[in-house]
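One chain follows as structure tokens, the form predicted on its own.
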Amino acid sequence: MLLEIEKLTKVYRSSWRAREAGTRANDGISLAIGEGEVFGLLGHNGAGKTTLVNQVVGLLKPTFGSIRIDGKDMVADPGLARRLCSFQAQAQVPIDGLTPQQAIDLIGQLRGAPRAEVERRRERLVDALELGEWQDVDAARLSGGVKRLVAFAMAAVTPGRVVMLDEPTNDVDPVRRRLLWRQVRTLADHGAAVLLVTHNVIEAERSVDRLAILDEGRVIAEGTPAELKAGLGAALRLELVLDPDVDEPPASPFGLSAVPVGNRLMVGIPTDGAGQAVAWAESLKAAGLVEEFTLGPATLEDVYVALVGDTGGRPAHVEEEFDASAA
């Protein structure tokens, strides 16, 4: 494997004396990524996906635990993972001042790249994403999306044996998030492990060769999307939405899964099930307890609620904000 993480631990301290107390922004956590493998990291706002993401590429120190690429100690090392890995942080680039030619040319002649290289390269990338009439625009009168673009250009144009993506697609719209996921395939098709962090679980399916759910900085399941619907044990996927006034939602006759998500029910329904569960939703519909529902294939999204469920009332994990000195 390309790329190596074994028994990964981050732990924030509220003091450097106290080694093994504090927040475990990840725990043990192990995964190995091959060379031209899309691996999507899938998981809630503070579940350690970017602290994760952070230690590969040199910027945190782990607390416990080995990161190697090729082979080679990144954690020893991290000037050379900074080399090997190419990164789109989660945060907007600060590239005021720049057009985006300028930033990913002098990004892709940074990294090492011949000056020509870099312009060819820089120029299938704007073209790719119909980045075109913003190539020469400071980048400060720049939509948050574009920059998003250009960000992930900047990553892209002189790529790492990794390449790490932490949430490429945030502002992004709908038709170039399609354009951007073809050069992520394009960018594993060359070569390069790709680590792609996101919480957009329909995406993530698209996208990804094999991914892991992180859950309060523990990986939870791991394996294909086909591997992972696979153990749901549930061939089709009801939701219901809810009529406000609801308090207790509807019991599930079908002894599967039944996961609240906010208004919304899903519930797991087995292959010969569809005709009962259309009739059950309808007579919901006519109780005046459900408000529209949909049937269809189940989805990774099926898969990750009932696996870490609403997690919409969960506080923000102190990986997104931390005292440095105590890492």
Given for the second form:
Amino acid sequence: MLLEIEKLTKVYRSSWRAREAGTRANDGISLAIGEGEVFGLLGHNGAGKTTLVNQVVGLLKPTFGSIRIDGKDMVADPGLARRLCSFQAQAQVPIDGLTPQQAIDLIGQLRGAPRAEVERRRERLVDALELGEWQDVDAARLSGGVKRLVAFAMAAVTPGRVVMLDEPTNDVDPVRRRLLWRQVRTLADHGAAVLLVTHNVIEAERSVDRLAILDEGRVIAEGTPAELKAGLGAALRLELVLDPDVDEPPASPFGLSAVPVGNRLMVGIPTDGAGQAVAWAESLKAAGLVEEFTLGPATLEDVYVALVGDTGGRPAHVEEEFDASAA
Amino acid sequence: MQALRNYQLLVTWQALRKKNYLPLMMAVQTLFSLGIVLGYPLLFPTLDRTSVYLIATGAPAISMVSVGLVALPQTVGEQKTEGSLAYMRSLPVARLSYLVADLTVWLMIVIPGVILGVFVGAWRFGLDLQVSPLFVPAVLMVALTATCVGYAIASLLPYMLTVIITQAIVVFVFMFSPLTFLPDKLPGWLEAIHRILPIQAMGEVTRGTLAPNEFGLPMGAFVTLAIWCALGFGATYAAMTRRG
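Starting from the form predicted on its own shown above, please give the structure in the form predicted in complex with its partner chain.
So here's everything in the complex, that chain up top.
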């Protein structure tokens, strides 16, 4: 594997006194990502995703654990880590004053590629992301979404062996998101290991080869999207939109996950339970408990919601129901 | 070779990043120089010969100090808050190249105001300044020390504290620092403090090389500046290379 992370732990001390317990942003994380692979890291805000990538690129020092790229120790040599990794940070890239063309060219050269090659690659990226009309405009006048695409191009123009993208599609319009995902795949096709940090589960399902779900600093599930969905034990998902006056969501008769998400209830349904599920939902609707319902195939979002709940932190009642080992 | 190339690329990056407000910043700090040279005679219509020389040579020093210890820490503090420093730190570029490149751009901002201030001062008071050849290295030393100390303030302190402290520095430099007057005008305790701080040394080096016939050039001032420059640079470099 190209990028190997083992037992990575990061504790932020709340005080100078080392004895006091701090916040465990990462708690024994182990991951391995191969060349040509797009690996998703999913989790709520505060799950520890950004802390993890900041350690890989050498901005933070792990409290414990190891990070290796191509077998080389990145914790001991953060300078090498920055050469081997290109990085799109979660924060908006600070390029006001520069045009996208200038920003991409300068970063491409700072990452060590010759000017002519950088210009060639920049032209390709600008075309592929349809940024042409903005490439000579001062970034101070660009929208957040366009700046985000420029930041991606800055990370991709002279890519490292590992490319880390922290929420690359934030603020980007749906059409250009597709263009961006295509470029992410192109990076992997050219041999990079792409670590993609996101809380957008639906997009991740379509774009990643494998993924890990992070919660409270720990990996709580890992596998391909198909493996994780198989672990849910429910091939179908019934989504109930509850009547606003309903205090207590109805109990599922299926014995699978039933997770409230706002005013909706996501109920896991076995493959042969479609008919029974529709009948049950109709009866709830007739009783005025449910306004409407939808039955569809289970998605990665269902796995995610079953594991970490609506707002983060594992709901105990569904943890037992999820059997990742069945994947 | 790669380090030199990176330095050039980073100077370009930093200069372009500042280009929207760079002319304004240069204009404001030039006004510092001009304001002192043209404004002091309005406050004090009768000035003796020494005071005239002190004002004309103190103005460029104030200009350098105000950029280095006020404008720079505020700008760098803001860059720290917006994540600009963290982004630059994630690039495969030596911290030293980045720091030296940014200091170069700040020196480019400082120098025009200094030169203009000297000319306007000499013209306004009709002075015949016998500028020493040491003036160029002296100005570089003063500007570098001011920018290094300013960088250290921004690197070590949270942004809001940087803003508050730099505002206090403005008052301290203009009213209570021996740049446009001699240190013996100050109360003993403040004089003692100024023997340790770099501001007095900045004034001594500037006037001692601009008007060597009027003022001595205490070599101790160079030593003080060198120490503060090294401290500022060292603290900044340590803050930049530290992994949280």
